[in-house]
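Starting off, we have a lone chain in the form predicted on its own, written out as structure tokens.
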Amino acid sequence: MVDKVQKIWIDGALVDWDDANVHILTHTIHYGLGAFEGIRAYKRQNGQTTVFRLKEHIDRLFDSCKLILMKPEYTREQIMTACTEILRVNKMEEGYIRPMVFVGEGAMGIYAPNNPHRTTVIAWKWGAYLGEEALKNGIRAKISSYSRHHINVSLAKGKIMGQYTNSVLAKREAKLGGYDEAILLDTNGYVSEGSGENIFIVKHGVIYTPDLSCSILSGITRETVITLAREEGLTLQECRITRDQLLLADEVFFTGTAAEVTPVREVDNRSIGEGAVGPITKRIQSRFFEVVRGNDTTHPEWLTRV
């Protein structure tokens, strides 16, 4: 349940929560064309609130819009300002920020080229996506019967609204089966990603993650973890990963803005390693939280003060 806040930013104006409505004929509700982002703001150990990798998220929002031939009516700078303003006006020291660009009401039918492209920014309080216990002890995952979109069927590098129906179905299947999260393979049977996370495995001290030519989102937390792992002196390879490599991994973890760095202790009823959070996962997780919330100042370019 999302806790109500005071204001939401819609098309350049701050609107009361209860007045932030759209018409039932909003085109995106019917056909799913639109782009969005998920961004986190953290209160650091020094008391400052910073938005993590705001520029990269807004750049990806614009990339997603380019892929689906949408042009936001606001600039990158205006949307970035809205992301920090929405935190200040709602007096939020930490929060999850959701910018969206969607097709408004007007013509109906698949082709509606003259409908307005609307923009909104919402913020709410959101703790650990899969729970604090998940961050500490890891989760149980199921390899889904649903495949990740083929690269000739959808635009995997876009964070596009309608494409997430696939993820919703995979997540529901996993939860109904008693698991915490789904892992999707691509149409060739290689490991792709979670329902809303990128995935990493560790074997014999080497970290592996699907490369960007695979059907995966180019995750900003994924890129962050790759950078931090290499700074830690760890060996990391971007390559295809098979189902059996996943099941025989010593460690597995998810990354994402919502999921942060979440360990996976079991996949398809098989323990990963010793069935507990592994040392490399702990090391990566610790460094990540030091950067976003602690005293690590090695990457000031990733932090936007509120």
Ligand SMILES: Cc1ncc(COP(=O)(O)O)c(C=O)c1O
Second form
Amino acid sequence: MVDKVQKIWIDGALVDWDDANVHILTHTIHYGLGAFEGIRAYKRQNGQTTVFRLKEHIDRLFDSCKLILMKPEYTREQIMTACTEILRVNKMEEGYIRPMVFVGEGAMGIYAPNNPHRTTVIAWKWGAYLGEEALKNGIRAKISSYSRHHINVSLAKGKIMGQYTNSVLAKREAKLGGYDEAILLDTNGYVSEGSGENIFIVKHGVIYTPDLSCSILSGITRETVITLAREEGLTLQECRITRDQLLLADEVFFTGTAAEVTPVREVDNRSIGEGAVGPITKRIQSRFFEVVRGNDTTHPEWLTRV
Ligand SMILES: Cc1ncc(COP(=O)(O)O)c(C=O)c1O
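Could you switch over to the form predicted together with this ligand, since the one displayed so far is the form predicted on its own?
The complete assembly is shown below, putting the previous chain first.
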């Protein structure tokens, strides 16, 4: 259960948690058209709360809206302000922020071009998405029987609500099979991403991750990790990855706002490397946490003070 907070921002107003409801004829509930984001705010070692890469998340929200021909009624600046305000009014020092743009009630049927485009920003407390143990010792993943959407079926660069049924099905299949997370291949059989994470593998000291022409979300943590890895002097290539390359990797890890940097220690019952968290994953993970909540101030442009 999500811990209840006091207020939720809806269409420019702060509404009590219990009153933050929508009508059952809300178009998005029926057809899934809408865009959303997931953003984290961390309390840093100096006591300040900062939102991580807020601008990039709101830019992606607007990109997602553009892809699905939706126009938020609020500007980027107004939505960014709502993201920091929702933390302040709820007295949250850390948390997960969920902005959404969705199609409201009015007409039914698929087209409904004149229904309002509504905006909301919610915040809640969220610890480690896959658990503290996962961050420390890694997870077991299953290659899903579901493929990631073909690039002509959906718009993978958009964080679009309806597309997530694919993720939910893959995640459920993995969990019901006794695994922690799913890895989806694309319709050509190449490694795509997790149900809500981008994926990286390490082989002979080189890091690889699917390039952006693959059916993947352009993850903000992915881009963060690419930057940090290169700053660390590590070699990183964006390219297609096959299932066997994945299974034979020395290290595998997931990245995502929710999952942060989560090591993968097993894929389809094969140990990855020694079956423990590898040295490059450890290095990237610890640098990531230093940047988001530690003393590393090399990227002040990524932090927005609350
Ligand atoms: C399908 C999918 N891939 C990747 C990611 C990671 O993206 P980010 O690092 O921007 O959170 C997410 C999470 O938003 C996701 O839902």
